[in-house]
Amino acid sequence: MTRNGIAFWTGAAVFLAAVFAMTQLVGNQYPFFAGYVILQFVALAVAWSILGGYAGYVNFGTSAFFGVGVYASVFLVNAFGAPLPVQILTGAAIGALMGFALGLLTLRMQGIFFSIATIALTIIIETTITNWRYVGGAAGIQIQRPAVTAPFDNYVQMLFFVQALLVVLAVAISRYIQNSWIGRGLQALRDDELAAECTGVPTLRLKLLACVISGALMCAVGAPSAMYLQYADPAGAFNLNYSVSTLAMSLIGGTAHWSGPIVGAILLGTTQQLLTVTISSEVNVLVLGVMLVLFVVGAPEGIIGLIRKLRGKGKEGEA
């Protein structure tokens, strides 16, 4: 193993050693139920970069495949009663089957016919909910928490930290294919797909590897949402808000290097938590939009390519 990659993994276990002791140390719920959405949006940010940064197919259909994993979950709590690593599982192998059936119909597309075929994926599969009385249909429905396990005294600090294993796991995958093969092919077919394909990169394949791996965490991410919750309805799960903010998120961070989601969710998912608190929830649609504005002017390359920028002018300067 890498010198970095020996960092990372030790953060990595450093991180979940924190997490796991705020959840034995810490009484007061409200930082639980406020970090795991901070937590649940990190996730869906990478997961969201490794189509919509590394091979830059700007993907709306966040919201589809978070919906689907929310009500993954309440069929399977409602039919078998199904523990939640097994909806976590479950949630995971649809996201990637959807991913997969979604490469093959509009990853011939490209630029915004992409864009809308994933917008259309969200409105048709939030309309087929809407009809599913078994799962509430429109009116929603209740879902009603199993006891909690030790060594958790609460059912929020269980999701709080199998959100954070999932973040784990979303950024490793995500670190790994920007410093594999996969990578690489994946740039070569952002910056130009069609000189991509003609020095042989198997552009079709990377891309549709690209939708089923960000398909499938995207919906083990949205799965502990049900019971988070203990409701689910077709408008909160499939909320465009979900689409908008994960794609602002990682352009905010940056697209080009692995970190660069985990900085733009952390700093907007804080801010809207903030500021819900503070102020008012719906403040938070004015404040994405103008973070978004700014950085798209002042930093397209997100906070991960402005400090990139500086570092390489302050080395100027030293020379």
Partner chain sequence: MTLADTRSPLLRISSLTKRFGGFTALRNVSVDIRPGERFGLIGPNGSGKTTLINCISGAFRTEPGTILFGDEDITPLQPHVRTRRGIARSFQIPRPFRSMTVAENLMVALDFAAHEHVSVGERRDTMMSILEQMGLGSKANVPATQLSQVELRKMELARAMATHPKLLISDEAMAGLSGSEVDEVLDLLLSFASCNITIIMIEHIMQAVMRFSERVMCLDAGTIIAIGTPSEVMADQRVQEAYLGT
The other form holds:
Amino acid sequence: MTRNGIAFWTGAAVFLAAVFAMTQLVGNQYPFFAGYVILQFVALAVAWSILGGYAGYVNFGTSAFFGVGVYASVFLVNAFGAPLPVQILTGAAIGALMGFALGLLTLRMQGIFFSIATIALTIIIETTITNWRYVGGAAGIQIQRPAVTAPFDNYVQMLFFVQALLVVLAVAISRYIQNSWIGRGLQALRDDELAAECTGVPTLRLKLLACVISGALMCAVGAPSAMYLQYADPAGAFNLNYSVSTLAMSLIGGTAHWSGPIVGAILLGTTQQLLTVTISSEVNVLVLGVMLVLFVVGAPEGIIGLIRKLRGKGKEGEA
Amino acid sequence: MTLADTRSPLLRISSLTKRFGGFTALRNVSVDIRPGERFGLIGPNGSGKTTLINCISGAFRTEPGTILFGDEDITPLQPHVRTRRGIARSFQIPRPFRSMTVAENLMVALDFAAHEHVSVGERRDTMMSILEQMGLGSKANVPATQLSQVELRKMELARAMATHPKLLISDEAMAGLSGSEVDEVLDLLLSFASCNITIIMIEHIMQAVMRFSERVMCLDAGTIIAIGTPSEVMADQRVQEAYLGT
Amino acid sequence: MFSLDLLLDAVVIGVLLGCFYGAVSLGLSVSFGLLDVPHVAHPAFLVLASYAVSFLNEQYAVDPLVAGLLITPVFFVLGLATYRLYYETFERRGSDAGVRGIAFFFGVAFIIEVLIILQFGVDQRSVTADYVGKAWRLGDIRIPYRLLVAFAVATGLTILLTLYLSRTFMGRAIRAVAQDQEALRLMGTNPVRIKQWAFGIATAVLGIAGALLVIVAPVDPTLDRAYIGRTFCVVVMAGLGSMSGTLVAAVILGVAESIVLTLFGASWAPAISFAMLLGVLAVRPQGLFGRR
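For comparison with the form predicted on its own, please write out the form predicted together with the partner chain.
Shown next: the complete complex, the earlier chain at its head.
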């Protein structure tokens, strides 16, 4: 393992240990409720940038994957009383299939056409779920949490830890992709798909891979959300706010490096939590939108790009 | 054909036709390219030269018609597979990977089109030696977007060479260059050819075509109107008409 | 259950609705279809216009159509400014403009949505006028006047824009810039200024389209999301930049929506335009009456 690799995995282990310690030591429930949402957005943003950042395909359909993850859990709990790990794994499997379908779309559509198609998928799936009585239809559905398993003494604390695991998984995958031949291939096809093909890059296979991984992660992240909210409705689960938040966090953080979306999600996620508590959720979306526009106009490389500029061009950090 | 060639062709294009909607860009084109040949492809604008290149490199699907490379029918293969088989190309309008440095541009080729499993260190050595050969050694860590026109052309050729091609297709690599730059690029192509790489050169600069090619083919409106030695083709009545538009 | 009367009713309403969809898509047909700007915020601008019209109607009792006409200059300037910003930040920089350009308009759409919510709240808004709320009976078919008004104005607007693009110098220049910028530059015309003007026109048309939107039905701040599907469906189906195609495609969408609504109920309505859009993109990306 390289020095960077050791540093990364040490960091991940420390992070998980800290999260675990927090669930054992902190009594107040609010930090877990807020922290869960932030971690959820970190995982979503990291997953989004595998396709949106590395491959340059702007996916507006984060909410489609997230919502399908939520409803996969709703269905499994309703039908079989399936435990959380099964919900997450099933979510990931369905997300991978959806990702594969999305990847096939890239064959025929690029740029804005692809993006619009992802919105279309979102609305179509949402409408289908709305008309599906078994999972509650438009009115939504209540979900009963099972008893919490040791060593956790509260369900939300456990979900918080599970979401932290998903974050580590997503980041590790994203980092691996960036540093491997997959990442270089995706970067090449993002710059110029035909030139990449003619330089030997199997563009379709790489795009499918990126879509499948990105989709599986997003769905997996959505799966525990049903348990978190104890409730699901189509308008909430498929809310386009998930799409715009994820996209904004990734782009504001910067998509050139795997750490960008993490920075963006933590920064914006925390701000959102504070704003929602102190002002209103509308102002929250407004801040997000304004930040997004400001960054794509003024700092196209995101926070990561700004940091790199500040450190000067001399040092070329490799991680 | 002037030379009797006993060896089998490297590239055999048989009755290739390409239509876009109602427009026929290539009509029943058949030609053999011999191993190690320096082949010039000329024709007025819109005559189908670049379309033919796109068909050979796989960017366009063709039907009907077949393309044999060596002994293999490559017609159904995707472009990246053809690149790995040994067909490389440059683009009429350079298409660098804009977010990468010159070195990274070449590394994409070495990562994805390298034939055997070679270590990263060896790939870097190969990349540097190609860049040195092209006179781009000092530009290795420069972003591709900061290159001059001639450097960009050279980088495209370098990237194509990094795929280890048997056949290199150069699509107007000299367009927009000054006289001395044209000579530079031409010398590079000649040096590739001397390493036993078959080259198809599309070019508008007639002097360059004449100096470079062993054989020249002229397309007009999607059909072959002449093929032979450079002087034969230049002397051809129909070629002169196609160019002068009389 | 299914009856011929019901079907006929659905078709008539669908045609009227379709012409209205055509009118709200005209601007996008220019900005996206002709100018290749990934204008995801088009429907948000549309809803913004509706709120402006509704505001003028409530506060000063201005007729909605007159209000729509009044705000067109403002929207024209808004369009000029938007294109200028887009051009300076994305088109001119060239590389990687795609991802950020799309994200830019997506962000703008959300900003508009939230600003509307902050100013007017989440409640529905409508307008009052003589023709809103009454209906015209034609045998068994009941046609609301508001749909007839929308139909008439929409058709007029489409004809006007088509004439503008084909008969005036500026209109022809806009069509030319869509096809070959280089040629225009050689003729000594600045393609950027023409595109900016075209974007201004496309946005100005939204003033009246917004009036139609709020005449046809009450609006709410997030209505733009449904209209992303409708407008892009129409423009893509029409074949980018074809005005007459826009009208035909819009009528197809209108009739399809109206029939599905009658047969399966309103809960399926939001998906229709998106499903058609996806279908067209997957099967025939160049549109049914395509320019390319």
